[in-house]
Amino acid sequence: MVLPLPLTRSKPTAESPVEFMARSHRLRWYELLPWVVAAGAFLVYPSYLALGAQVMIMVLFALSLDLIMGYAGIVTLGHAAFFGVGAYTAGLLAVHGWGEPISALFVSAAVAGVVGAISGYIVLRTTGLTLLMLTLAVVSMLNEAANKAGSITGGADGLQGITLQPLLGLFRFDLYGRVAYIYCALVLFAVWLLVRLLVHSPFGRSLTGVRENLVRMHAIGAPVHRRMVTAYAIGAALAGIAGALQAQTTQFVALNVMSFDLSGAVLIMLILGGVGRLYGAFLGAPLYMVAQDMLSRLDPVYWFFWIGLLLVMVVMFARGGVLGVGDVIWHRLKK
């Protein structure tokens, strides 16, 4: 006689690496809302291109401060050195005959890369205060050292005489900001996918790693030190092309791009968006500058004081930012 054999429920496989990475990267539909969101803008709103220009130059600031706050974990105060760095790169370059733009922001990453890299190096071996009091200290230095090389920098007075060559050899930056506003907006997208790769690649997956269990990942032999220099330099080139970016739109670099306030206000910005979901750039810079707009006409003299107040509004209630309050509200209706 012969018995039936028992009938057994296979287990599922596990995922592989290669599986989990193609999955991560896979583009959900939402993640093209901001993209829509921007070419909308420029047909509906024709008359604030230039406006919309500075925007999209904040969520890219943003962005870059996300790399290393959000994931890999490096609460700094001085992120606005790299974004200066890369203003006074691309205005300098353009001042002394270098007026083409695309090659200028290369130019402008990769020396706001190498500070970054120099300065990571050094602050990334301490945490906590002393790591935020030297990111400050870096930031203090460049800035008075601008200040001080007003010949190179022009000081206190700005650096000025910035003059472009059209965009690729074709199309001029007009008093409008079209062009400025499509140039950004393709800067920033570029930038978006760059960053994105990187998030979900096996580098981004470490550097979460560090920021979760930086004990964790010492002791399977990462190499930590090395992996937060790498994602701080990153970090520093991209600020750096949004310092660019700044510089060859306004064809003028003023001190306080590489000032403590410039690092507070981005900081504020991802706070108000959502740290470490590389989206809350994208609604942060918003929401702070148009707040901006409206508190310092209602109250020009205190308006900052109700920044403060709604930043710990967020902390206190929202701590996930916009993006939490919508992820809480997501799963109550999922239910």
The other form holds:
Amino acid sequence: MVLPLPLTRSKPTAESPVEFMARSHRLRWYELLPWVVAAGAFLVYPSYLALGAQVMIMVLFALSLDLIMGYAGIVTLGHAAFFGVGAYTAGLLAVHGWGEPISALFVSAAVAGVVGAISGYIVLRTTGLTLLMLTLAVVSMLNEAANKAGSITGGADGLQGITLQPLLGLFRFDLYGRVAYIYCALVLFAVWLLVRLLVHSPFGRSLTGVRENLVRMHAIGAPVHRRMVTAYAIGAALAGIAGALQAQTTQFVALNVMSFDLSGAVLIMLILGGVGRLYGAFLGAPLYMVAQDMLSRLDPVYWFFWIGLLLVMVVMFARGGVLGVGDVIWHRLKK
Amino acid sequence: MSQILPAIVSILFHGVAYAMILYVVSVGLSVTMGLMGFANLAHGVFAMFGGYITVNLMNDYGVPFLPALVVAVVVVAAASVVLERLLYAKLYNAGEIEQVLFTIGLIFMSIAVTKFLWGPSPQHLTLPDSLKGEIQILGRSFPTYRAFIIVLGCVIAFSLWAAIERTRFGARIRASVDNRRMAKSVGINTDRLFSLSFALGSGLAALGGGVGAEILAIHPAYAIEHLVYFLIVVSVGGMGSIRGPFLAALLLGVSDTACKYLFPEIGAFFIYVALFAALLWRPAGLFGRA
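To test you: the structure above is the form predicted alone. What is the structure of the form predicted in complex with the partner chain?
In what comes next, the whole complex appears, and the chain from above leads the way.
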């Protein structure tokens, strides 16, 4: 039922909710920029393709966190758990003869998604510090499990001996990382489309509702816990894909794929770019990797200090990250 | 039978000593969380600096154990107030994401600073002669150091309980934990109260770090390595209470020691499974007031 608006406020130009939704879902020209950059980098920097693939994997990982943290508002310290589950799944599949990469991605996503759904069901019943602790406990527990199960996972030495079949049976993974680069770019593109579709869907809108006003979402009868667990599981599955890509392209899984350090790093990437904006991941991940590379070269022992300082500065003076600051400047200029 | 009893006594003894350290370090975090709802992941940093200062004063300057501890507590408490007024206070009304990232940033910086000042290797506490050796209790001998820790932990827990339940300062804290806005409107200066309790909590953490340096080894990654355990004590204990973290720390310390002693391969998993079960059953903590 549509309630008539008071006469004084009804304007012929008033936008209907349908129009608002359609408008915000419409593709803008600047949304194609990352893909132009990715294609350009492939042509201009042929000797940095391995690094490029790594950057895209981290973008994908940060994008999966954005769905959980930026849209559903769940702050987690354990997102690397799902990256690790995906990496170990893909790695173990390849070691044991399942060398077909694309189906392995799907399997990894499914396994990580199931782990995400189960752990999410438990941890999302709590909030605040308890939730932070439980997400951290999940990552510590899985790390401990991977370490102790050395006969299966290689333990602290890492999982070695990953061999892949050619992509689609046609393209062999080459020494220069050309195929790996294109493979990562295509997977990232597909995931980006999926996440974009999700956040603009009614499901995505209800996640934003949970983030912005939990009490009201409960009051209107939205199944809050189920929505959050679903988002958490989807985010976990996407992180699993990122982990699987990492295992496949580097042909190695190290124990530190499941660690507080990686969970922290992906949080920083997202906060640097901007949380809850879909493109924060695309800016933040490359920015973090460049900053880390530069700082660790300038100051190999104490670069952690500068990353920490950068983080404190961003929180103190530039909330919303690069995109947030860009927004503010853009609106000032328009006035 | 004659084998089992000593094992149980030994597990209990070591577990309780470990629990006391966890309690003394974490109790400040519980109060911070209960008062301001601030997710201070960097709380362990204060304990770590307490440990470093104590060990450093003793080893390099020949300061006796107790004065070194006092200096560590005072220095860390004073530094924490400066940090609180300059930085933390700006984030009380910010979102959880900002608080978490800010405190992770502090942890990263603390790792680099301690590496710079004291190097990457773990620091060893040289115990004073009075705490070395063993004492006889009921015909059994126990390490004096751990017995000292247990006594100290109980004294601190009792004094805190008395301070919170029996003094005006404690009444103000309880009022502010229950309802900060109401407490403010009846004239309690909650900002100052918070600075004071923040300093107290950090000072206690420094004490725990210094006294417990032989149980929780002091090294640059201290704040990250033990973060889960500090958070478990606070979450299971329930925020903003004094008794809760004490019971939670006892539970965690004893069961962790028992699991690692009895099942060294898979001991850590029991703790986590029990943790999930406990918080699935009571999400607000086992001993919370709410």
